[in-house]
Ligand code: GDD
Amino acid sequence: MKAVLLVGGAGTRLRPLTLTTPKPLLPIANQAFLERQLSWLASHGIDEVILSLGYLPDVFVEHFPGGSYGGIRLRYAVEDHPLGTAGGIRFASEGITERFVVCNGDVLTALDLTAMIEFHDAHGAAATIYLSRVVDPSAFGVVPTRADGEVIGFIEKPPPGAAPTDWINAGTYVLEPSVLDRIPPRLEVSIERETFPRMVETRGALYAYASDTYWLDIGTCETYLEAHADALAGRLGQTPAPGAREVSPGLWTQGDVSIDSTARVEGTCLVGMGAGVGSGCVLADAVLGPRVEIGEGARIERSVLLEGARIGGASVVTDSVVGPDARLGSHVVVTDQTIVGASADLPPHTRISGGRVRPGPTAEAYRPIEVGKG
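As in the form predicted on its own, what structure would this chain adopt when taken alone?
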């Protein structure tokens, strides 16, 4: 069975990380998010995936040099201009003549896809939408249904307290090839705002499969950090990451690491291959990527340090993300969902709260980073 993964977005809400790495290739607990998605799809019988690409397409090809991952064959469909979600699906699915699955490239889920496909078949649907329940649906598109799951409408971002349901479109679809005939080729079309709402007019065509299973949109700094916390808490699997082992209560490591005997671990932490943690350090619910170095007396709390990051002595990183190969001098403090870009270099005694630090040499580090809706 085939799947189309929509991974062409620019990931503007996670800038500056996504200025150098596409959002689907950012790691979740030291494994690329896209690899997690592909493993999930493979576990439900998907053997071929078409990646619908637009932003930084060459990076995806470089990441999967053999054109496959975990037994899944990969194909690439690169848009030369934005086509929207429906247009992207139509473009990427050229040649598909059987039922297929579509997934958004920023959704982390434990959905029982096999059960969803069985539901789709049992109802004879042309399309089935996965619905997830959220506490506050006002930031999403809600999908009211009949008792049997048939969709009766779409309401985009209802005012707080006014939503007729708290079940939202969760970004995974099962589609028959007939749905493609509803999408004009080579035009920018939204499947959520155009194709699906028009399908409601045809009785029995569009159904929704509701599930309370784990679901998270990783598109913001807050939810990106939340995904790591969920991995540490075991919500994404029995171990936080492939190859990780618990060497002491709450401390998971991958391969050879160097952790000083005076360092302290609080909560649950993951330390990647080749990382080093200096004397007197405190790690609290933190994820350290491969080759990360933590200087003497530093504190890393509820934060993610990506591959090759270096943290100077007595520095503090709280509720933040430090990009790959970035360097923080001594006595630096970054807090409140700060994101430090790749290879940035912060001088000693810098303090940043809720900021965005540009990649590379930091002469321009404190210029605002554009953060959008992608």
Contents of the next structure:
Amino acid sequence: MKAVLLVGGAGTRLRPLTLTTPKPLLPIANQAFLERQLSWLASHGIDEVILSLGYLPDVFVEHFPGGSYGGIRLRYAVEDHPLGTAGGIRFASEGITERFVVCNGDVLTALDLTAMIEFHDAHGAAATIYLSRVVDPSAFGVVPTRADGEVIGFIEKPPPGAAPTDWINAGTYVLEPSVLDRIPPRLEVSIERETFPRMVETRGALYAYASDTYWLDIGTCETYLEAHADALAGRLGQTPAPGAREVSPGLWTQGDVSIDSTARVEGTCLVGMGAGVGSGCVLADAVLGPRVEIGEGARIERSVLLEGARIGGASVVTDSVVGPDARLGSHVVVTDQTIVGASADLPPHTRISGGRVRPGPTAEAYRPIEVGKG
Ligand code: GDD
Ligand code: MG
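Would you generate the structure of this protein in the form predicted in complex with the named molecule, following the form predicted on its own above?
Full complex below, order starting with the chain above.
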């Protein structure tokens, strides 16, 4: 069975990380999100995936040099301008003649996709939408249904307090090829704002499969950190990352790492291959990517340091993300959902709270970055 993955968004809410790495390729606990998603799809019988994209396409192609992953054959449908979610599906689905699956490329879920496909077949719908329940539906597509699951409305991002239900579009669909006929070719079309709201008018066309299983959209700094906390808590699998071993209570490592005997681990931490942790450091619910280096006396708490990041002595990183190969001098303090871009270079004693630092070692590092609201 085939799946189309929508991975063409610019990931503005995760800038500056997404200026250099497209959102689906950002690691979640040291494994690219997309690899986790492909493994999940493979476990439900998907054997071919078409990546629908346009933003930073080469990074995807380089990430999967063999053109496959875990038994799934990968194809690329590269848009020369963004076609939106429905336009992207239409463009990527040329030649698809059987029912297929569509996924947003930023949703971590334990959904039983096999059961959802069975539900779709049993109801004979043209499209079935996976629904999840959230506390604040206003950031999502809100989907009221009848008791049997038939969709009676689709309201994308209603104003706060206006949502008729807290069940939302969880970003996985089963579609019959007939849905493609409803999408004009080569135009920018939104499935959430145009295609689904119109399908509601056709009785029996659109059903929803509601499930309370694990679900998270990783598209903001807050939820990106939350995904890591969930991985450490064992909510994404038995180990936080492939090949990770728990070498002492709460400390998971991948391959050879160097952790000074005076360093302390609090809560649960994951330390990637080749990483080094200096004397007197404290790691508390932290994820360190491969080759990360932590200078002596530094404290890393509820934070994610991506591959090759280097943290100077006595620095503090709390509730933040440090991008690949970024360097923090000594005595730097980075807190409150700061995101430091790839290869940025912060001088000693820099303090940043809730900021976004541009990629690259540039004096412009502190110019504000435009962060989308989605
Ligand atoms: N190919 C392509 N082309 N993909 C796109 C485009 C485009 O022009 N625009 C966005 N995408 C991809 C993104 O990469 C992402 O994987 C997916 O479409 C959804 O875009 P987001 O920007 O993440 O949307 P959202 O999170 O605000 O809302 C969507 O997801 C929610 C669930 O997480 C909507 O589908 C909501 O209805 C839904 O509730
Ligand atoms: Mg999203």
